[in-house]
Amino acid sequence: MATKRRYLPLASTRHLEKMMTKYYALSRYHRLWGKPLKRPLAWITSGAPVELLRAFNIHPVYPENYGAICGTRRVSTDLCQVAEAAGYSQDLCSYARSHIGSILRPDLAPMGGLPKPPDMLVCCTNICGTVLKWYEALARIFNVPLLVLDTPFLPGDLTAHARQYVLEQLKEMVTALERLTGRPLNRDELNRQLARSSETIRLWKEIRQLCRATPSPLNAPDLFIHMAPIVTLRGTRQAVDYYRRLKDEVKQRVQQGQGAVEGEKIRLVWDNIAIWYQIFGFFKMFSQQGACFVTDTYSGGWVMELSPGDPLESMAATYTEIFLNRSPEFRARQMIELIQDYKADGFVMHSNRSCKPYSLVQEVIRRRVMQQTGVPGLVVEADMTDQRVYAEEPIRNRVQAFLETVGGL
């Protein structure tokens, strides 16, 4: 008997693939056009204020996004082992190990690795402390300038002192970029970049909010795949145009009552980075039982709103208040609000061996969320790209037991 289809693909995915292929092709051949057009190449962390770089006509490339690509193509484990053989601990982030492995063995890496050498490295510590050591290692490998934006951890609300601390660093970064590029900051261009970022963020937020509908028009794999432009192309016209297209398609699904998961019976919230090498196989265990992940905390990290006013002050506040830079209380409250707003029946937390800031406090958050919402929460232990940590059968058994619990409530 033929297996009944339970998952509805998005037509926008074709456009996404074309756009990302073009972005990586342009990046790969940056050496041919970057210098003539006076566009330096920067490797940058995902939580860094990319609008500032774009205002200086710098082409940004994201090693973390590349790490996710290595994960989906299932080459991360080999690349991690290359880095480990060179002395990098297996306990380090697998994005970092994959990326360093791709530098050491480009023959094993998708697209032969990222274009190198970069003209500069830009690192913001708002997502974790590992990125600092990762980028320091890259700076030693390539002997290129490293610009660091240090954001203090926020146990509560953003203080004036913390914002001023980050603002002063942004001013220093402007001075450094003026020196490295040989051109002054164009504040009009920075405002245009911020305006496009704000538009992109607004569209991504609205797309996610459409998943409050029952059935949900999107499932977690959709959110993870279609978040790529808001990471790599934030501040560009391409990203704005793409999310308008995606929003129209998602809105049409809601109007027609089309769900991403056929026969949606259970609504769930996901916490942490995707298990990239199992992005479809893992979630299929849920969708086959009519369970849909209607929202998540990870792709929601890019719905931060850029406040109006002075551009540097706006970026100082926004990039310091990234959710991974916040207290367990903030993250528990965020999860509770998602469960209530999206009428979720439960939640699943990926205890991600690579991402300590995301994972170490999850048990505290899980207990608090369960206590205040009354819905069950499951913790699944794995890694975002290193397949050696993934144990298929124990995870399948736990998922099955969890779904029986949620379905029986």
Second form
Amino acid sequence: MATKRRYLPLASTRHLEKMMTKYYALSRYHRLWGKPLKRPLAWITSGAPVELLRAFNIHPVYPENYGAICGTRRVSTDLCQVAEAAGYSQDLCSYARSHIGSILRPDLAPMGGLPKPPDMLVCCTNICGTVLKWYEALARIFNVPLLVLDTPFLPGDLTAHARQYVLEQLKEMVTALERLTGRPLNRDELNRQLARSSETIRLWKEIRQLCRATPSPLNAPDLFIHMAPIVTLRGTRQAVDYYRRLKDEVKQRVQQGQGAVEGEKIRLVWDNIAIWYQIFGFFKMFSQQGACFVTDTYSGGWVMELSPGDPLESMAATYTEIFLNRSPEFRARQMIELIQDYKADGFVMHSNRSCKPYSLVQEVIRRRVMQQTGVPGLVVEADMTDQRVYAEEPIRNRVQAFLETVGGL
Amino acid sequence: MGQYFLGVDIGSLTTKVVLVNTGSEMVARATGRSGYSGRTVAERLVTELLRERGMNKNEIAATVATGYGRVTFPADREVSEITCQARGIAHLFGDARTVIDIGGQDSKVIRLLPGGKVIDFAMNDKCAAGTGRFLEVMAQALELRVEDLGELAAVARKHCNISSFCTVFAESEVISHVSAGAPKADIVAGVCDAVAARVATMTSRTGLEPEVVFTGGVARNSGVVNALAKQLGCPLQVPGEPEITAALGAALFARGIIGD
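The form predicted in complex with the partner chain is what I need now, so please give it after the form predicted on its own.
Complete assembly follows, chain above in first position.
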């Protein structure tokens, strides 16, 4: 049965695809240019201080972003099974399982897996504790140096000693990178990197804020797709140029009163990582009913404005204060503010089997947000890339009931 | 122009059809096992219902379908069973604020406002523990009819403990209780406790405000009704025909399509 198209595509997507293809192609052939150009290869977590690596002219690639690619291409389940057969638990994060699976069976993996072996591994625990064990496993597989930045969980605000603890580690990381690359840290270059990161973050923030307009110029799948550069290319010229282009297009939509979802009737907020293998199918259940996800906590995680001051001190604060490293109170407040700022009628939380720190406290947050805003919230059980966890019919049932509640029948 | 409104609820185990008149009174109902094709069963039930009453199809002004098979049935509209359940219960119990529904494959807790508007709901995750299917599997393992479970639970002297969330593992637990020589009644009481415990936990997500109405086929099982009332610490109202309330809600929505 043909359904009426209710979704407006972005022209910028073509440029995004080109840029990401180029980044992955360059990464894939790193072995050809890395050594001659003295640019070592690092595998790095999404919440790590990449500016420091770029200041050392290190080429970063992101296993988590690669995991998302495996998810959208629907090969994660196969790769997860490879990792499970090798002894990794089914309860382990599916990005980790997909990535480990891609190392064990590159023939099943998109682009044959990430370029390997990496010259180093860089892991920051601000997003979860799993990354530490995942990267330790990688360090054993490839026998390469592992640099860890341990950010203490913040039950309240960032304390002076927590900042000092992270700052000392950053200093040690500088020493380690100087030893690994054989060159001293160029502070001017680090400042330039941080300035470009700030610029990228500022643009991403402005694009997101444009979605306060009614109708919203973007829907959640747009945010998830167009967040790729803020993760992988943050601090590069290309990313800045790209987000300028995207911002112009989004602004134009707002000026013309164009909404991402035709006939927007319901405005929603999304919580947690995307369901990558269902990135369009899932949200179509909403857009067909005129429901648009005007903002989310996930792609908003990269709107972390760099604190001013000494670059290392600034990074110590910024990278420790990210929302996944914060209390349920902080996250409930963040959700409440999003609902108010974006005039949302409800919110949907993806209880993501893979991502424990993101999902465990959702029920507490949901109740608090519902109490304080009076808008309904729905929890859907799924996984970001492991399709075996997604039960189509029960989800459809819950979504329909939720939309009947929000929209009235 | 027809004078009657049809609600069809095609559930995972049972299909229910309800007919209401312009005064929103239920005039007829029928139920049958969904089997392979819930749609076919629903169509047969409707045909029989019309024949018994000497009515023809044209007298049905509007139809609303709900339940897992809702998209398969040709209706004027499909509405989720959560919304239908709330509507049906608000019609029967004006003071109802919480509905606990245990069907074949789903168990759910619905919080509602007067008039039946849903304010929140919780459902079981992808697991059949705490559902009618769970009870059927256990009844089968004990060679009992599912409708006899309640009576048997009432004469239990001691409740066996069934702790597993997984239906298959819980069945193994039942079998080990049998091997250990536990009386059937004690095992059945344990099975009812396990279903109630699973659903009682769900109420902590939505909150529990009286009056509480218990619906779905499992509400016919007095063992589960008693276990649940005990665990929740509050009385439960059970409709006379607890499995047809979502179909009734669907029929009332069909009535609403035409307007008052």
